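The chain below stands alone and is given in structure tokens; this is the form predicted alone.
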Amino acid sequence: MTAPTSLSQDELKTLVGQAALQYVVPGELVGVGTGSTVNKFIDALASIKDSIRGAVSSSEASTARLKALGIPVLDANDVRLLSVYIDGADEIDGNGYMVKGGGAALTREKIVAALARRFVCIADESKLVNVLGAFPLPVEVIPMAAAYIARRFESLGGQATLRLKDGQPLVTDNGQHILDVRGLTISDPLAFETEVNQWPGVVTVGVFALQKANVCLLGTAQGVRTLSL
């Protein structure tokens, strides 16, 4: 697939919404991620929705999103297991693992792509980096913890803030709030996200490396890159 160098950021996640409907398998369900980019592939999903049994959705925004275009969405807890995982990342590298969370769903995001058996990843090519950590690492975490929680990344170098939203602490669809971490460097995701999540509070951290990414769809100044991972 070709596309003139003036695209623009737009414009390329609307080419990777769609060059990601070529791994959507007719006649089952589809597990659907949250964000701008999963945007463009929902809209582009109801072009073939007539040939799905429905969604799996990360989050109470792409379920609107879904169902608004006549896209049944199932509850994750009556799926076994889905063919495929389609959704975006804030970063990606070479070996397919992720820093995930900038919506605020990722541990809904976690969920749905633990239950596929592919995860392909939707981006533009900013996303794609040698090492994950520029991108401040998202954290969920139950409220009575974030100070703690904080504290135990700056003992790793970490500066760690609450989002907000409106001047609040923003609330997650799990009612939970957000810690976003930065100046990490994740040299080791798989290893850093085992030892996050057994922190006490925390929900989920935002390293996809057990959950990462089989195929990862980059939107280029020349087209829709494939990178098998």
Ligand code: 5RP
Second form
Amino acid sequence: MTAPTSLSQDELKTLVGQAALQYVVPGELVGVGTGSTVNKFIDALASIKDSIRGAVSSSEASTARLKALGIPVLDANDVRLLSVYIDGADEIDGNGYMVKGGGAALTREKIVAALARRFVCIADESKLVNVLGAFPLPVEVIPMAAAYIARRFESLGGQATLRLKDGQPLVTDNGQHILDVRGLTISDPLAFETEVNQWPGVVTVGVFALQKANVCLLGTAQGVRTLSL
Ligand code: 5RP
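Switch from the form predicted alone, shown above, to the form predicted together with this ligand and output its structure.
So here's everything in the complex, that chain up top.
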């Protein structure tokens, strides 16, 4: 697909949201992520809603948008396997490893991604990086473990801050809190995710290496670039 030059970031998101429709399998369910890029995908999905069974959603926000557009949303517990999961990223590298959770939906995103045979990441080109870590790493935590986990990140050279909303700790769809960790260089995402997963009180770390992307549709000034990962 060719795009005119000087598209805005919003237009690039629309482009990749529409391009992701080609990965939706007629007659099946689709896994749906969360965020402003995914919102473009959901809007595009509405145009083919009669040809799919419905969606499994990764957040209350995406569920509300899907339902408002007349797309049925199924409980993840009622689904064994999805052909595809479509979601955005805060950062993605050349291996398909990602940092996610800027929208605080990382735990449900990882769950729905785990149900899917294929993860298609949709992102504008600003998200492509050589090494993960410049974007503050979101980590969903059990509230009573927040200070302990922040100290563990300090020992790795990171500075963790509690994410706030309206001056209060943000509460996720799962009733937990989010730490955002700055100052990390995540050169081995698989080892990093495996290590942090074992810390008591961590619900989900926003490194998606075990559930990496298999395809990335990247919105660029030249059009949609497809990375097979
Ligand atoms: C939400 C996410 C999003 O996919 C990520 O933050 C990218 O969002 P956007 O498409 O708005 O840039 O992980 O938890």
